[in-house]
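In the block that follows, a single chain appears as structure tokens, in the form predicted on its own.
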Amino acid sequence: MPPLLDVTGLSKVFRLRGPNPFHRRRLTAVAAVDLVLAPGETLGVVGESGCGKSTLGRLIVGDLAPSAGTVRLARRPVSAMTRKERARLVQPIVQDPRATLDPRWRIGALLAEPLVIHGQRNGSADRVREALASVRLPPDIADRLPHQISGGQAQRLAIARALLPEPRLLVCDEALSALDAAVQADIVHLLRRVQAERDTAMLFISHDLDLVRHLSHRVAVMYLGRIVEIGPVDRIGTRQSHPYTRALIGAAPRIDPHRRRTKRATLEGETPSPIDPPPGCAFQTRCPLAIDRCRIQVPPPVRVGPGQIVHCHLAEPAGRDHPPLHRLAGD
């Protein structure tokens, strides 16, 4: 089955203006990413605040311009497509739905505007019944104004409103990063029944690592804009992960005391400017296993297991008679 998203080579650099207007600055964001997303399967893509996440989900979506590589969705490129056809097919769910719904407009009326936008304005007040039903918000919602309803009721509204295209693929960017745990609970269960209901399948976007374990099938781990690791979400933290990755779980707190201590990987040092990154492997100013080469040459892509590969010059292809990555760190 051939994959419903299909990245290849994706690059984003942004002009940045300088003091000298001659002289422009080159910010990139995303540096020649690649992945696919199969129907029904959730991606889920981590890393620090700057890493490129964001705009990497902007490109998918279509929101932005690729400066390189393309984005393929149901086989198409998004490049080629119109507003209404991406629409169909791929669905944003943001950070902060408060910020997308206009005060003036009741609930319903926000609701029923795409569907008016796409022509489909015959039965739109019972598509907007079902939509609300599907996300167990009640139907006198529909009344009220944004302000009117709490912070996980607009979750769910912004979830509802990016269902109703029936999208093949939604988009989420730091979706449950303004809500409390149980509310996050509570979404989570909701996406789950969805996605098993509709085959829908998610990008999921977020700097919480547990958060994306619990909810992907597999995880992308950027840093500085690359990819530096993908597999699935099992083996995401073992054995031939890469260093970055190993320093990110290390640097999340622990809230179980009963857990026992262990030596963790640490995190240290500031990620360098996207504007003038170091060569060779974006780490490597902050890896404690670089070597020469790691600051010369960006390292290739290694499957180091099942659907696992790491960008990693330490890193060994599976089924070779090597220590772990983590042992080389000391762990």
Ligand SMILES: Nc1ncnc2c1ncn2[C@@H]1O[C@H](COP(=O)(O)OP(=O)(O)OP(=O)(O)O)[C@@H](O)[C@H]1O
Contents of the next structure:
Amino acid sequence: MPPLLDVTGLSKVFRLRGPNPFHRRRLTAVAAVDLVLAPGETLGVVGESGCGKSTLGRLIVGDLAPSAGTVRLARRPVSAMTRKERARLVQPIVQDPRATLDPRWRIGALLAEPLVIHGQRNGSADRVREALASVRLPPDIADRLPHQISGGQAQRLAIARALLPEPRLLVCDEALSALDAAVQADIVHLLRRVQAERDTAMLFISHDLDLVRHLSHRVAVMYLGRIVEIGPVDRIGTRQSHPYTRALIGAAPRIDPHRRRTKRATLEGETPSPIDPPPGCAFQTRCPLAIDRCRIQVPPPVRVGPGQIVHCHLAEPAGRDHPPLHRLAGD
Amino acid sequence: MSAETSSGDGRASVPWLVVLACAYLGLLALVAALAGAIATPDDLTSDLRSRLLPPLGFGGTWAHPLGTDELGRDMLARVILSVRTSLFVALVGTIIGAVLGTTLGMVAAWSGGFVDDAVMMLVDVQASLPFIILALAAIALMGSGLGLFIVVVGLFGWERYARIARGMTLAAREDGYAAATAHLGGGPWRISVQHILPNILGTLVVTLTINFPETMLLETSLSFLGLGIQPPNTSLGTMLGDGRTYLLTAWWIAVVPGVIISLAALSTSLLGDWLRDRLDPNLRR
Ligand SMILES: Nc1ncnc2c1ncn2[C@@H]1O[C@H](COP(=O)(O)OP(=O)(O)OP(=O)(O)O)[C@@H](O)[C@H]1O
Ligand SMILES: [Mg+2]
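Since the one above is the form predicted on its own, can you give the form predicted together with this ligand too?
To see the whole picture, the full complex is given below, headed by that same chain.
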């Protein structure tokens, strides 16, 4: 099956206004990202604050223009699409859905808006009612104003609205982070059902590793704008994983009897600034395993297992005995 | 004022000052609308035998309730016709400024780059030059027709709307509902007209109510200086100008139009304050 989303060599460099107006500093928020996503698939994106997750999402939905590389949706570059074409392929779901709702518009009108934009005015009242029902909102909510609904209802509404152009990809950026656990579970259920019914792909950006694990088929781990590891969810954090992934997952509080014996990799030091990233591997300044090569050369992608790709000089291609990662980690 | 209206149930009760202001502005509007029927230029024939008669209550008679001016013209008829002229010029002028400024501001925000820089430079130039000097120059160069005069008055104050519209458009575009409409496929036109404009309308109306009295005063000043409304037409400004020389002997010639203008300016400001509170959706809970 051809991928729905195909991202190649994607980079975003922001030019910052600094003290010197003639020399603008460059902040690399996303660097040389490659990824593909199949229809109906969910890719979780994790990484610490400021690693470029949101920027990646904004590049994919077309909010930002890439500094290099391309984003293709259904084989066509997003940059070459009209607004409406793009809207029928990808929709964002954000953390604060209420901010996306015009405070002066009634819920019904807000839901009808995508239909009006796409010239589907006929029968829009029925479609609005269906849309409300599909996210389990009562029909009478259509007459209310955005400030008259709850946060959970607002998120359901935002999802219903985003689904009306029938996009094939949802980019959810911390979409559940502002909700309490019960509402979160509710929306997760909703997203799952939508995905099953429509074969919608999802890019699920979140800080919540457990949530990502729960919802994703595959996970991408970002560090300083780069994807350092991407692979099936059950292989993330295993022994073949990138040192950063293991530190990240080790840093998250988890109860896991098997992990108690192994030495937990913890992160030391500060994350380097994306304005002045270290040469070679982005993680080398904090990596407990770093060797000389890590300080010189950007590590190439290495396929360490089925569908699992790690950007690390120490990673060994799948199939070899005694990958040095294990030895050095002291297992 | 604002504390009174924004506290709780401002929905039911309209402050009495606002009611008064509305009543006064309504009266002015009514006078302006019916001016042609109440008074005609014929009422302005001069009658030198009845020069400088005082208003009722100051020794005047019912024949001339507001007295007469230096040429013996009936002040009431003159005031009525002047209100019409002044309101018309100020209203059309304010609307020209508001529409022009808002449009330029929104266009600047959407286009960015050179267009944005050019508009903002114009804004800065306009804001830094004393407008009345520019108006004097323009009228001196191009003559003193009513049309040109209205356009000149209309150019006054556009930069405020431009600044506000640009800033708020940029802010609204950056995140939130405008971005959401764009994601759904809506274009700049839909976003500007259907979403941003209604949301910044409150601020624009407040600006308009601040600008309106100033525009009225500009009309007055220019007419006072003899560069605005030309005889035989009459405006509150020309009346003020005429009355200046008689301030000590026949104060009513200047004071009557002066009071009308001041009250109009005050009423518009009161109304503007109140409207801002009502139009702000964040206060409408
Ligand atoms: N418009 C911008 N201009 C300049 N720098 C930016 C801009 N947007 C983001 N950045 C920078 O790019 C880097 C990545 O930001 P991004 O918002 O993508 O991080 P994130 O992974 O989403 O973080 P978080 O988890 O806190 O949301 C950060 O260093 C941030 O400061
Ligand atoms: Mg983010």
